[in-house]
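Here's a solo chain for you in structure tokens, the form predicted on its own.
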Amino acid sequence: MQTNPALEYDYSISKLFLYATIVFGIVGLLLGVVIAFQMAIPQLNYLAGEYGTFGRLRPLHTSGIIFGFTLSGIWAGWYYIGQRVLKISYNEYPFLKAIGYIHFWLYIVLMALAVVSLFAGMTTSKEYSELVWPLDLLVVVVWVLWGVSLFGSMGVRREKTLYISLWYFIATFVAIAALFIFNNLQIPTYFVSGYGAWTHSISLYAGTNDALVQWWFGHNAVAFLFTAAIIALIYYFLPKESGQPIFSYKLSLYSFWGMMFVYIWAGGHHLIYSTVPDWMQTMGSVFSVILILPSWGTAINMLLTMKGQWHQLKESPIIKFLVLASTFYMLSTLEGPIQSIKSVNALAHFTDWIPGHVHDGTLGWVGFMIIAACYHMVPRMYKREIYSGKLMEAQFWIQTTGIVLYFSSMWIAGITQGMMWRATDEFGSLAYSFIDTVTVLIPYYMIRAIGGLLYLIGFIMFTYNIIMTIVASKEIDKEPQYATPIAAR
């Protein structure tokens, strides 16, 4: 019986998304550091007129990290993982390869237009969904192209079993498609009334309904980009890097279906104590607490995958990133449900505890996972060992310190805010004015800015290490089966 020769995987598309991951990572993190220092030193808002203000830069930061850095990392992972778990090569399928290239370049055009429009102040003012309606149409085209690549690759696969990572990729595609379309249904005002800019639009929904749809999208954009797609990455890269099989494949499936059913109902916790019906607020809180189970199921599955192999944590910087990513995922998915409990939310909502929660997930879980994925892929795509292990170690500890400074300062600041806002004197009057809470938090804002700066410095070290790996590191004879080769320097 004749066997198929070893596949020669085509990494060209994955490499392009890798470059985009690095560029968007640097730009997005730099903007985050700038606006963090603006919070601590308000005078920095006026360095570039209206174009340097917090209001202009913040949408660029969030979109740059969510839809630039994170999505690029996810798609770099998909175009790498997809071929391997499906046992195909894009060299065999010119159509799928062409779709991948169109997907990448149209995505870059979209991101360039997004930067220009947001920098110019053109926005719908909807959280995580600021782009004007013509760009929303382009988002749909880019997303559909990924769907063609995703399902087209599965359609020609040699491996009939769909590995768990693919389940999470499919969930990401389907959920975001539905969420994005319904949240961004808009009426272009110029074509209806003849007045105003042709890019301007108003939401199809109004008032409370608009808020409900917005946070149905907003929370689940986090669920399926920051969670489902990143889980898809870790379910591939941790077993491959450690050489250990997943602890429990059944647990991965239970966690998947638990997350799919529960997560979609949790968005209402963003609207507690609002005009949203009380039953819907309660439903958001209840499902958020239940969400601990599938979330921790995934995280524990990852940690138990390392059972009996904890010495790798000492030996491999990449394992450090992967294990700590899982740990931050556990922290973030416990903290979020706690904040959604109504009595806790009464203290926490609108305070800096909320960005503290968001960023221990974003920087620790998402950031570390994408960094680890890149460190695993690059030696295999370029057939070179990682340039510097010592630089990886230094990067890990610098970025971990930055994350701890960030979320701990914001926890303290947030609880301080909540306590001061609700404090009353013996006459029942508020004990503090709003400006009192602002001034007392400045030291914590400075700590956050320093934490963000440390994370950015670590990312620049990562970028240097990746570039030097590609252009100057020692070549390897064959692709490593498991642990990534890392130079001792």
Contents of the next structure:
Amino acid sequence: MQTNPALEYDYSISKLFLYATIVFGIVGLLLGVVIAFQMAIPQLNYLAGEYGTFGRLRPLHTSGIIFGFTLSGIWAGWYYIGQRVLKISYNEYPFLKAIGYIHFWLYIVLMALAVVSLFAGMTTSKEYSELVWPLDLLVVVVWVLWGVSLFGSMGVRREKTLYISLWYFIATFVAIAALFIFNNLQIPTYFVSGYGAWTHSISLYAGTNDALVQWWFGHNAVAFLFTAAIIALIYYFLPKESGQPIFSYKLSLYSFWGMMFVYIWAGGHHLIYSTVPDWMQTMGSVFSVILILPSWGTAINMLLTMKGQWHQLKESPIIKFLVLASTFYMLSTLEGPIQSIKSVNALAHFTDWIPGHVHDGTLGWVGFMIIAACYHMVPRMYKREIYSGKLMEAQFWIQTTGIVLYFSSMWIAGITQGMMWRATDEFGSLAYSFIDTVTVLIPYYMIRAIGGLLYLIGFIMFTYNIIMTIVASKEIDKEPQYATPIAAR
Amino acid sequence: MFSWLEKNPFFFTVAFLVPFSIAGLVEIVPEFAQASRPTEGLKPYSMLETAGRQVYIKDSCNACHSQLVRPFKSETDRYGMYSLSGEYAYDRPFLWGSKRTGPDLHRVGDYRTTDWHENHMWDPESVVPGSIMPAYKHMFSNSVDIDTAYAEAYTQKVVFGMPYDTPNGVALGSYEEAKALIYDEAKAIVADMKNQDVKDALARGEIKEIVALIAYLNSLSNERRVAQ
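Please could you give me the other form, the form predicted together with the partner chain, since above is the form predicted on its own?
Every chain and every other molecule in the complex is listed next, the one we just looked at coming first.
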């Protein structure tokens, strides 16, 4: 991964996606904090009339984080990494540059329309796929533009061998395209009947089938956006920041193909004890457990890359973020399979343990990885050192505390709730009415909301640090080889 | 072989697509026909129930409520019979949810009534002290979109063969007939309600969202599922 000195990379597109990452991060996290507090203090539902209730805000939070923050982070990474590992510059290819700009601006238009329509209650109800059909079409266009950039860049590459990050980008691109299209096949009702809202549609599938397709999508959207694409980032940024080569090429190979073979089968774990056929539930369960192997393969490959270099953990806040991201990845890829075991699932499903699991993955793994990527890229894109190392340290510990509060409170809440739903008295009748199982959770909801708030505060510190780096930090004349220069302040 | 793949983006993509497609097809296709068969005597959603279902989706009640009773004694004791695949055959989209912040609602029509819902949706705390469910007062002033409800029911009928207009079954008819039907249904619900604004609105020809929502919640019951 040596940089060609003759090449002047073009970061204009990556910079745009960096700004989007920050804006969607703040908005998405803020919405998350609001709905978390709503669960402890329901009066907070009435801050904005019907538009501020939990039901309206929840899809905005999930879409804001998944399709706003995470996708922007992934694309900021792609437009930065792509040129470097392929040894091209967008300056040489005006076509690729133009595609990048169109990609960015259409994406922003899409996100703006998504926000307005979700506030208005225009939703299909399918999780992470809530947008109405005209917007789905726009999603396809945006996605295809990324595909043109991805394969177009590969088409003109100088470096013949595709670096590992590119394997994961390719997988993400193809898988999400297929999943998204099949999950969103629907019939617009206006065009059939001639009546009503033209944006309304109904799913092509009904009931159990709809559930199957939805969770095949839902599970694998997580698999690819929150896993494959983030792995693409860490395979580039960890060796670049630490100056260490990837521990094992064989392990990368095995983890990649292992994951691609296994992941798709695991979607059934969202439907255990539902009305989908038993064999699918069992398969979902079994493959989820097998999935530990390739997931841990990647994580171990990352941690062993740091072998003999652990002093860097103490010296560099960026390495801290990267290593803790890998650790949270290990935690959530162990926790997920545990929740997929049928008897555990009987207890955990429908409880707060599930959002707890999601968030040690998203806050710990996805969030920290994207934050680390930005800290690595910004000094190189703007030729300035990071504004404040102390602030980074403080941010790291505040956010880590936030995550720990989040998942520990949700573990307790989920297991408490699951146990109370099934508890019986000495005559075999249910021991608790439903509301008892709600009021007992209020303290945990409070702790979770505070955890989320801490994470948001950390993100605002990150934003401040990035802005100050761009506008006020000391300039550097040469691109740093490895460790990012950070001001001691 | 891998080092060759890593130099050929096209074949790399193909190599990825193979396991991806096999897994997807095996998982989804074999049971498709089987899972879509309705239970004996299952009734389609009436016009007002369809409108109510749209309200339920608009406010994402499914973010806090499941509609899937699992086959455990603790669930059947609390909610009633466990859910069957065929009961969902007309549900486009499905509304199983993934989180039970509130109770399951798949059988709520069997044990809650119109006036209970009216009070509860207006102010959940006053009915169930300690509730963290939001109040939905705006549903008492927003009107339902009758045209879109008709568009959905009509699409269900002509595209998916939902059995409307069968002898002794649920009627839909032409747009004008459907409109007359939805007012009749609304009258029956509003007769059991006490909110004066909702009553006055109906007299003016407006059906409020709450009326449709309650009709939908009432339809989540045995009456809809079992042949009479």
